[in-house]
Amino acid sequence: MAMEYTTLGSTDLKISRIGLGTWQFSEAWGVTRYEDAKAIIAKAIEVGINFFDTAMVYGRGMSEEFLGRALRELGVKRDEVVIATKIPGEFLHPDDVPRAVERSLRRLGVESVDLMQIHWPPCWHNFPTCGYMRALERLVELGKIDYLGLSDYPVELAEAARYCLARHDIEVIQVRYNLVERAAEEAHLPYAEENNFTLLAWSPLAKGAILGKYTLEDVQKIEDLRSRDPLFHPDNYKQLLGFAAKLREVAEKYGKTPAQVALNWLITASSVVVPIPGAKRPEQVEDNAGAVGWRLRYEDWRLLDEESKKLRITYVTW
């Protein structure tokens, strides 16, 4: 199937209805090694992804490192392709602004990003809102980033953080959504949809939770950062699996994979949403490209809509 594009929020930059998350790219998923990452990424160019999210925490700048030195060696041009990254919350007094952006800029190896996504709101360092958008603002103007957005805000941090901007605004909001985890459609994506906001889905196949594709004895052997995902714990994890069987049930129907089935579920929701799984081989991004070009039939998106709400997902697991 051909990748299906759509528009960047409210702006003419086309990206790829799937995008690619690299936070894999780092000790918390294990592809630390480059020429896998590199391998992972040229799937992605050869499958029509042109959409990548990265950020600075991600293994302390080795995936923005991975991903800059990978397009480059793999003759990509600068404009063939849309890089997202993030400052995390504890980069975000004002004067530090500035001096994160510019190491992110040299890991990636670019003059400019396209989307600057502010990581998560600095609730442990108190920062005022509109110091930190303020001087995000600033560097727009001065051509270093071309789009901001936010991820991981409630909505209302996200509008005051809007109110500070005074000659932009964000085009995207980033939020983990997936077809067990939903809160994202309370506020969320009305929220995306009313202001042509790009809803960016992290975690979209809920870190391979909804798949099945481990038995209840074995996820509780997982050793990687999985472990302490609420979803990963039995009393979830039990529920997921029968949930799962739905999954494939429905996924035998249009001949297409589980996770294709997930993603394009995502999608067929709501124009504005545009899923970033990431991926520890190449065939799991091929795989993930192959959630585009079709859409579910109403009745199957709402069998299940009906089956994800029947399930009882705790967050409170010790």
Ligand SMILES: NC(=O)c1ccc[n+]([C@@H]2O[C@H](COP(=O)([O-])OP(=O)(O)OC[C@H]3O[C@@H](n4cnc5c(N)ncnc54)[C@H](OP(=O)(O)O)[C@@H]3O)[C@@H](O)[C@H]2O)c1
Contents of the next structure:
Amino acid sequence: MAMEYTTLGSTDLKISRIGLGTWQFSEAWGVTRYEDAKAIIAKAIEVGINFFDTAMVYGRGMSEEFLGRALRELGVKRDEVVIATKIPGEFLHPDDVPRAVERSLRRLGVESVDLMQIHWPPCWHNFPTCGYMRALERLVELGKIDYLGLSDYPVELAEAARYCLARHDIEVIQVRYNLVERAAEEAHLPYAEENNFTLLAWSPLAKGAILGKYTLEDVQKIEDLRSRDPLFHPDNYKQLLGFAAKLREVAEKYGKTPAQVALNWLITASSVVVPIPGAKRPEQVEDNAGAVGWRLRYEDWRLLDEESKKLRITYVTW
Ligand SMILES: NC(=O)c1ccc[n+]([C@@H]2O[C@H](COP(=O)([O-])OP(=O)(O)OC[C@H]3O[C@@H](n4cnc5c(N)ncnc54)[C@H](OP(=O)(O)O)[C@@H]3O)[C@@H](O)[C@H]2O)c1
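Having gone through the form predicted on its own, I am curious about the other one (the form predicted in complex with this ligand); can you provide its structure?
Full assembly next; the chain just shown is listed first.
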């Protein structure tokens, strides 16, 4: 199935409708061998994915390094891909912003980055919003950053951040959004739609928790970051197994995989949504790329909508 493309926010930058998340290239997820990461990136390029989401904190630079190196070694031209990275809230002192961005560019091995997102607001440091927003905007003026985005920002704070910008607007908001964690629909999705921002959906597969691939017993044995993720807590996971069965039924009807249906549900929900699933193996990238080129029918979209609304996910797990 051919890849679909859209544009980033209100720019004319072409991005694939499914991106590749690269948090997996870190100890947190376990893809720490460069060759494994390269194979995943090579497959993404092969299936038409041109949008890559990384962050300074993923593996403390490992993900950025792997991504930049793999793209170079694979002979991908700079203008054939869109690289999105993120600066964490802790690096947002106005004097630190250029230093952090320079290091990020060095790790990626690029002159400028297409999209710089603030990974999360500076919760612990109280850096005034306009100080860091103007520092980032200066780097746009200086040609080191093409576009700006905000990740994990409440809409009210996103508004405050945009108010600080003089000549440029943000093009992207990035939030947690998947079939069973839908808080983004309250405020972020309409905000993105009204303003023509791309809404990058993180954990679009709920970290695999909705795919029914792990039994309740197996899930207790997972040792990566998911051992602390509330979705994998038995109180939630038991319910998700029931949801996964519905997802599988729909998938079988279309001759698709549960992951493809879960991602298709998101892109069918709104034209501004671009999911960025992570992958541990090239086959997963290929599978996820097959989420486009077709659409769920209205009744099946609604069925999953209703089923997910029956769930009672709790984040209070201890
Ligand atoms: N801005 C933020 O705060 C933030 C937060 C989290 C993530 N992100 C970004 O979003 C990206 C994706 O989120 P995520 O990594 O949390 O979760 P995700 O994309 O929902 O799940 C990824 C995991 O699901 C499994 N998987 C992927 N494709 C599959 C397929 N086709 N079939 C079966 N299993 C499959 C793999 O794990 P197993 O094979 O081990 O099951 C993979 O590691 C990250 O890489 C990162 O770029 C951003």
